[in-house]
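So this first bit is one chain, no partners, the form predicted on its own, shown in structure tokens.
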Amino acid sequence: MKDHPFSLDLGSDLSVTGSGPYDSHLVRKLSDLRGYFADRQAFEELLHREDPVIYEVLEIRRPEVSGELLSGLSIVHPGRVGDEYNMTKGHFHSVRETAEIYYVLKGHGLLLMENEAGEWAAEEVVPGRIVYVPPCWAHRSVNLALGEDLITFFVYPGHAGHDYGSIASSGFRKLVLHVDGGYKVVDNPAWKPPAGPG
């Protein structure tokens, strides 16, 4: 862990190597996302053939305390499960009153967001675009490009934490599906109100 000021060169080579300044490399395979995709049959059929990596997170470790900022790269690989695009699990922050910023480096995607008051938003993202996720909003990255990774740089408060349990139990209100050569955001028929922080 770095304990002095440092700089970060994102560079032009955004391949995922786990090297460079990143000292944490999280890999999420299809099997790690059981229950997240709407088409359970398509999920099981794909998993029977292979267990592809859906997304990865490279992070610079910092103390998880107030006053620190945590940052890194999120890489969502291209693909679909049934008609649903590859995506991250999505999460609230454990400390709900914390925000997050995403800066898109590569690819074409959607940042899907919702809060517990019933509001939702979907921001289409391309390189150079910044998305501000306000406090109390869950967020999920969706890769709309079938031929390249969606890579974003993220920054959030060190004490924010992650609440994956609420999304695991309730799902997102909306699904992002491949329809007629494009994407469509539709209601998730399996969504139910969150049970609370998890």
The other form holds:
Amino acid sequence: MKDHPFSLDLGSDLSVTGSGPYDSHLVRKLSDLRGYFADRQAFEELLHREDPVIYEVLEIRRPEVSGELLSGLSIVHPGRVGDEYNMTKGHFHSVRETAEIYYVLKGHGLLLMENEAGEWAAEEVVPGRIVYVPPCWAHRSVNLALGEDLITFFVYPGHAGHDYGSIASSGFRKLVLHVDGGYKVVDNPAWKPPAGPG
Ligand code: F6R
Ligand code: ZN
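Now that the form predicted on its own has been shown, please provide the structure of the form predicted in complex with fructose -6-phosphate (F6R).
After this comes the whole thing, all chains and molecules, with the earlier chain placed first.
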């Protein structure tokens, strides 16, 4: 873990294979994402043929306490499962009152967001754009470019934590599908309201 001031060069450290300044490297393959894509049949057919890497996360480790900032690179590889673009699992922060910033370095995508009050947002991004994810909004990165990685640099509070369970059981309210040569944000027919406490 880095405990002195440090700097890093995002311009030259975009390569996942290089040693880079990152402390951890998380790889999410298709088989890690069972239940996340809407077209279950397309998922199983693709998995039967291959188990591609869908996304990777490179993190700069710091203590997970308030006052710290956690940061790193999120890399969503291009591809689709059925008509649905490759995407991250998506999550709320366990401490709901924590925000996040994404800075887009490469590619073309959507930051899909929703809150527990039923609002949703889809910010289309290209390199140079920043997305502010407010406290209490779940967020997911979607790669819309079929031939290029979507690479973002993220920063969020050290004590935020991750709640994957809510999205894993309810899904996002919206799906991002490839339709007629472009993308479309549509209602998720399988979305269900989160189970209440108890
Ligand atoms: C951290 C954050 C990103 C994501 C990354 C992978 O709070 O939002 O670093 O963790 O884009 O997505 P998930 O975590 O949803 O698998
Ligand atoms: Zn987050």
